[in-house]
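Coming up is one lone chain in structure tokens, specifically the form predicted on its own.
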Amino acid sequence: MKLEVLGVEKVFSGRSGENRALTPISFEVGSGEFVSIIGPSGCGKSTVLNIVAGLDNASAGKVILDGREVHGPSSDRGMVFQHYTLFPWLNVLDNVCFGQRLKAQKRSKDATFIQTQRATNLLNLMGLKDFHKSFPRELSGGMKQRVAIARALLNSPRVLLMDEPFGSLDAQTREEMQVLLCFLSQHEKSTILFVTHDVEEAIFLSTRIIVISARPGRILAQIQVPFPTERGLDIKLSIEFLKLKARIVHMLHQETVLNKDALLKNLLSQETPGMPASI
């Protein structure tokens, strides 16, 4: 598996003119990698993910997956959003199998049975063995997100795209989900492109981190995470982990300061009606 993002730009047009969200960015994701994209709020992290998913179009550049250019959504790319997007009228198992049920007429009974068995196994793997018949309203936030992840994994996508999937969870549940995702990525041998604003989360989960600048987004650095793939939460207390965290935080802080200085300079350069240009 090879995912290539080649010279992707994004410009939004509005009444006030053009708003450049992304300058040309390029990177690759190889088979089995867990790559996180991190950067300041509004830097275009989610925009990159939406373009890779085929949910949005690039203004320039292209995305190539296994030698084929991406044009629109496809089952070869699974997507997990921050909000759970579960159907409240369907139980847990039916939520996971929903996409496959839509294709049931094109599938044999054996294929449908196999998919249902895989959904069952995924839910059991995620600790939801006793909740197959439960409805979303009966689940906690972490449990709902486990269902959403199981649904995205059902088709064994070539790459799993995750847009701040733990952003709305409390700190303890978030760490539990991080440990679970580490386990799942190894068990399923998944390739994952993950967007987060949490530096610690990015380091704990990733094999590589792409740091994006403030808008318009550009790649500041690509950092290889020097830890084994099997990780426990205690690694967050190690000297190596804390040094890497400090390095990335410093990089983002410097970028934020530069962005604020540029904004202040721009504001001071503008004349206020009825007042002198400098006072």
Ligand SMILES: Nc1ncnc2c1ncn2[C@@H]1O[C@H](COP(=O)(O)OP(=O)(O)OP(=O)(O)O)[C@@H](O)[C@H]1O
Second form
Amino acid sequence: MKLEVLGVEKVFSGRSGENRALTPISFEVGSGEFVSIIGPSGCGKSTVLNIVAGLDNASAGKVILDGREVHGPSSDRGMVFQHYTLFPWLNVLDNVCFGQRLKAQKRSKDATFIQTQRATNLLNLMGLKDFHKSFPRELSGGMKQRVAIARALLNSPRVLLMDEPFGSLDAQTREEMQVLLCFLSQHEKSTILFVTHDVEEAIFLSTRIIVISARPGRILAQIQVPFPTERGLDIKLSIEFLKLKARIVHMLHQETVLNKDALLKNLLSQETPGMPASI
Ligand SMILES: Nc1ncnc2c1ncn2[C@@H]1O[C@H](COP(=O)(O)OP(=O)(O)OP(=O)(O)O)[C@@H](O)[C@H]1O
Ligand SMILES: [Mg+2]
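Could you drop in the structure for the form predicted together with the named molecule? We only have the form predicted on its own so far.
Next comes the full complex, this chain leading.
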């Protein structure tokens, strides 16, 4: 599996003119990699992911998956969003099997049975053994996201795209989900492109981190994470982890500081009647 993002740019046109969200960005994701994209709010992280998912078009550049250009959504790219996207009228197992059942007409009964078994196993693995028949309204936020991840994994996508999937969770549940995702990604040998604001989360989960600048987004750095793929929460306390965290936080801080400076310059350059030119 090879995902190539080649010179992808995005300019949104709206009532207030053109909004350049991404300058040309290029990167690759290979089989079994867990790549996180991190950057300030509004830098274009979701835009990149939506373009890779085929939910939005690039203004220039292209996305290639295993040699074929991406032109729209497909089950070879599973997506998990920040906000819960389960069908409220379906129970947990039916939510997970939904995509597979759409394909079921083309399949034998045996294949459908095997998929249902796999869904059951995935849900059990994710600590949802007693909740197969529950409806989304009966689940906590973390449980709903586990169902959404199981649904995405069941389709065996070539690459799993995750846009701040733990963004709405409390700190403790978020950490539990990180451990679960770390385990699952190895168990399922998944390839994942993951968006987050959280530097710790990015380091803990990833094999590589792509740091993006403030809008319009461009790649500031690609950092290989120097930890074994099998990790426990204890690595978060190691010196190497803290040093890497400091390096990335510093990079992101520079982006924010630069923006604040530009903002201040802009404010001061605007003449306000009755105000001195400099404060
Ligand atoms: N559909 C749209 N129409 C117009 N502008 C858009 C649209 N979607 C995103 N943008 C703009 O593109 C830029 C990047 O947005 P995007 O949602 O990709 O940022 P992000 O990095 O995901 O931010 P956050 O971390 O807050 O989720 C922003 O300036 C945003 O206003
Ligand atoms: Mg976003």
